[in-house]
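A single chain comes next, written as structure tokens; it is the form predicted alone.
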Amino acid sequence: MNFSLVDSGIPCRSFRAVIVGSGTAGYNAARKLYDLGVHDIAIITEGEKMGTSRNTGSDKQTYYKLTLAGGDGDSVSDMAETLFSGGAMHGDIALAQAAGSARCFFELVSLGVPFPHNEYGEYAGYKTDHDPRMRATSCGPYTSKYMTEALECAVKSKNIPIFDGYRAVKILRGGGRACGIVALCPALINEKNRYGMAVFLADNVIWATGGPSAIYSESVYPESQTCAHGMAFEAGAAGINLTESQYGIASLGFRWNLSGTYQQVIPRYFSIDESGNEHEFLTDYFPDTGEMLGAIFSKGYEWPFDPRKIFRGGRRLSSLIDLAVFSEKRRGRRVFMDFRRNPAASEHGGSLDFSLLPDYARKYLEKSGALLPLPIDRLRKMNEPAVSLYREHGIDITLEPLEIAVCAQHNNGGLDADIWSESTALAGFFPIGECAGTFGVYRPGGTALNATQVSSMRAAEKIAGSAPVTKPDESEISRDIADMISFFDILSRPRIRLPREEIFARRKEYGRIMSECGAFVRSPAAVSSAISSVRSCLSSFEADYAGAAPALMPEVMINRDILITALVYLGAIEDYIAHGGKSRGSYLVTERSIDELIAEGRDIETDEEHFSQVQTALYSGGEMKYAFSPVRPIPERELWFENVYNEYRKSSVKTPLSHK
């Protein structure tokens, strides 16, 4: 196909870096680039209004920094040890997150994000899971939003363009480096540039695209989360940990995980059958009503699946209510969390008898003021917004249940990156925020927003300061181009037009796969099976997409890049299972059913041999590696004023001083 750039209609611009993606992690490096002295910078994005940073949160969603309150200890090396001892972790990554807790977060406070303190300006905090002090601070249910927002009106206050309506479909690769992007836009669409094509050329490509949502059905991340792991892995970026992620209840027609206050008011749980019996089910999991109802309590703190938490010696913990939850589903049931009523067996005069709570629940219902009769009372005393958010979302849970199931909420993996946020695998390539493989095995709650801002301010920082490089042969990038077009018009060819409503059924069935393989339970042969009928996927995907239409080439080139995504994650689930991995984190691994264990109640056997490893995964032509190898530790650095400063003076790194 004879093709020129030039001649195609297809706008192509050009900047020293582009940032895809408009959640805290994008809006974050674009403002670090632009204090910098780095102005010809873009923002492309799907939608402003759409991701997770805006559209997310908890009852009481968490941010983990340094102790900046009170007289207990803490330093940059105690947060680096705890992010360390999380296993498969780096040691360095773990530094250069806790240096940079302290520093981000007061950015985020002169930004105006509402975080609370004190009259005498300490900003107080309270423990997290995984968590040994009082790090975690929180704005309330949207403190991502929150600082979405806030980051944004600093990012318009300056001018940096924003391309919104934009999906990036392709990273271009030049000189053996990312060189910019190919991305869609049905407004573009014309008669010459048939499919609203448009090329960014760059220097150096952010990628602040967030967590591969749609690889699951079952998925606290909001709809409009979808996925973009696939297109880096084409084009040549390391995957890390990508068995790693974390799973937890959360209701369904609302995507919002349910911790905190929603499970420490003892929700009544239940299920309804295909012939609409309900049915209280914890008490078939749990025999006893003080051991259900202290895990129900407990899952408020312990939210996150945990195999170690299912049992311990004898005893019915919280994380076995996340198998009662799926082993119901698993039947073909709707399960159900319901504020209006106590779980009838702890129901006494109307009220929860109160004295079948282990004492840390009832001390802690006491102290709060909550010793009222149904959790409805008992959460608005406690967490009024909570109620409020529901509502705001068309859910009245003083009048109706919700439908609830364990979903993936965060991806403690990612893409690979050093610890100033560049590719270990592919140069110019910058992933930050989520999609970047920040964490390992277990991380204390609020790292990811932490996460966010610490790596899109180093990977600025770096971007600022290297030197430009020279642009692409443009006959590499056109080649790109014309395949792309070339692959397009093979879909769009057929006079038959695939329906809308199809795109969104099979991604829909995608994510099924996902959800049932290759989540928070796992099977050897169901991975297996899951990852046949992923290759399954792709080697028809031609014939399965033929008719869609040109301005449907974005959601086909999503659905595409959830495939890609899933095969590189259940294959790297496969290759830890092969290589012996146990369950670990926020995940079970087994060969024999859920009830054969639960039956059993024996204590899980957990992972220890890969916990010092880190496993890494690249993808090319259909085909994956992976290895493992050790993690790097907590490095000696030096620490003496007058030689940090003398290495500092000659360090090419910028600061919104140093370009002027």
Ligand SMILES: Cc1cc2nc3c(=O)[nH]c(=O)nc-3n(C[C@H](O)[C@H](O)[C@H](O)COP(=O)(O)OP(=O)(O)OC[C@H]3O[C@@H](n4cnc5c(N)ncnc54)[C@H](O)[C@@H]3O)c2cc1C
Second form
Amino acid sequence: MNFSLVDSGIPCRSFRAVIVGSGTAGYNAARKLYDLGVHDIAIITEGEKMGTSRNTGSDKQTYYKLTLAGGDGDSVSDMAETLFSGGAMHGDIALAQAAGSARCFFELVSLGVPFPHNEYGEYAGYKTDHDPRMRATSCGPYTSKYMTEALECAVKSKNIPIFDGYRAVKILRGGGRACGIVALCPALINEKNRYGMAVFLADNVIWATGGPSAIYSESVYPESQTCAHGMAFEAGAAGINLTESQYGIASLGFRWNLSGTYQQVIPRYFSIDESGNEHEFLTDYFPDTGEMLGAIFSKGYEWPFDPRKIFRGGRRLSSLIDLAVFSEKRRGRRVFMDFRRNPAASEHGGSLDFSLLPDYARKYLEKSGALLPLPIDRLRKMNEPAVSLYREHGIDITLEPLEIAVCAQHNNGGLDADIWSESTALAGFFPIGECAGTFGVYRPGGTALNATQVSSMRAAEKIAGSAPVTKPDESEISRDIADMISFFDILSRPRIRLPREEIFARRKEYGRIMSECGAFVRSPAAVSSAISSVRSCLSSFEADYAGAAPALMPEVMINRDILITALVYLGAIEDYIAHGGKSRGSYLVTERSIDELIAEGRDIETDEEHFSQVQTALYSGGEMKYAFSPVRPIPERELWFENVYNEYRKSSVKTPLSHK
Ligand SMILES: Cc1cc2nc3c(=O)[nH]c(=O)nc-3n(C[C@H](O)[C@H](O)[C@H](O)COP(=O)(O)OP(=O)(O)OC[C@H]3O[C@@H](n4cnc5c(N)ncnc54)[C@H](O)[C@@H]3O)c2cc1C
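Could you present the same protein in the form predicted together with this ligand, rather than the form predicted alone shown above?
First the chain shown before, then all remaining chains and molecules of the complex.
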């Protein structure tokens, strides 16, 4: 091989740690490393303004933490137990997330994130889903945005270098561990560096790349969030609980969860077929109008699809709405939510007939002073910002309906990591935040944001306490880079250019496969046909992307990552079903059609058997290996102070003072 990195014109820099991603997890890792004395670091991001944390939110975006107000006892053990009881969750990770909760929360408070408290400084909480206490808090619709901005400010005040506009496309391995990344930055393209490559060598690679949003076409993640799990699998990192994600009803034009008051005001759902005929389809699924209105109302606080909330003892519940929306779309119809009119079956004299509502819903609206004629009147009364939010994004819900779908919102599984957030299969590689699959089957709302902070803090502590690593053999790295250049050469050689739109159209098509077959409705036959489709897209990849311009290589590589990720995720679903896995969490496993299930109206049998197990995944050379193993329990641990004190003094864990 005659490739030399030094002569290649490709910039190559070396750091103690690189952090890929600039969301709440990535910024916090950088900030913590710096405070622990590790200053030889850099953040690499495809776009500082991109990703989920900065660009998303919800009716009341939740942060889950240890109780910090009032007299209801709470403890680290209690919170760990709550997280652990969500199923398929390791006890030691649940414990670490609970133990780090108060500390991380107060760090955010001291950075200026406006979490509300009373005049005595108590951070009162509310109850969120799967929460036995009242541990949730919120800064309003934009909690994660405020967190990102505060953390970004802290990072910038320390002058930590940020390489903005760099898309990581490969994780480098050397000496049996992660040793850096290759990124593409179109601004670097020149005669010598034809694809704008940049190499970042590092003793430790922190992967803060967020959830695999773009494997789905129907997703409520922000458009700027795509997917970076595939290259981690290729580098040898393991996956865990890849079957577990959360799905719910969201608007498509402007991506936003339609939870809380959007549902509690009881909007009208309708679909439109190819000939433009409008149909209020929910009445086909709910013969009883009162039950339908109750289900719409309940969707407000039962937002994620849940197979246990479709039927119960013959009653029809809120998750039947998700299935109804899905079925309508399968029939080729577009589906909408309309705040300008009441559901026709409940309208009486230009108003909702409130006598049809279940007691709990009527009382709630009454207490809120919202027994008003139209959904939009009720929404304005209860939550005016919910209306202005859409207006700020160019949609006036007083004049037009919202197009909706059941969208992917959060990945509970992801890359497998230990209690320090280091990959279980690839040393020196630290998946943190949402890309680390530490959430189990059911999780209290708001734990994702807690996890971004705890995992990043712990990864920083581990790295700060570790010895520097011997630099990798340059020939090993050069080979990888030369292979990558050859791959880009093959793609870019044809003179006829592949249009940019074609790359995005293909991405949409890959997402459609996953949204239809590997999202919240999963049939064994559809999953296996989706696997064949994805495999065939991967095998024709070079031919399909022939003619891609060098400046478009980052987008091409995103599509490749999506395909690899989708393949490993679909394989996990297939393996879970083959092991007898049933519906659970936020998905339905069924061999029968939705219409048959609905006609039958029976409770869905959910999975118990795999609750105390995790499924792990490894990918190599296009093939996957899956295995089930028991969850690790919450550890018995030493809490006698004198002993903890002595152990702590001997340990390598760093504090901000240890390096001074
Ligand atoms: C609609 C919605 C509502 C939500 N509500 C809640 C809630 O109420 N409570 C809660 O706890 N959680 C909620 N979540 C989840 C939570 O917001 C996310 O889990 C969290 O923000 C993820 O943070 P992160 O730092 O891990 O990733 P992100 O914030 O997604 O950051 C990823 C970063 O990595 C960058 N990146 C990705 N790939 C590459 C690459 N290859 N090269 C370079 N850079 C790359 C991205 O551009 C981005 O900067 C919600 C999510 C959604 C979509």
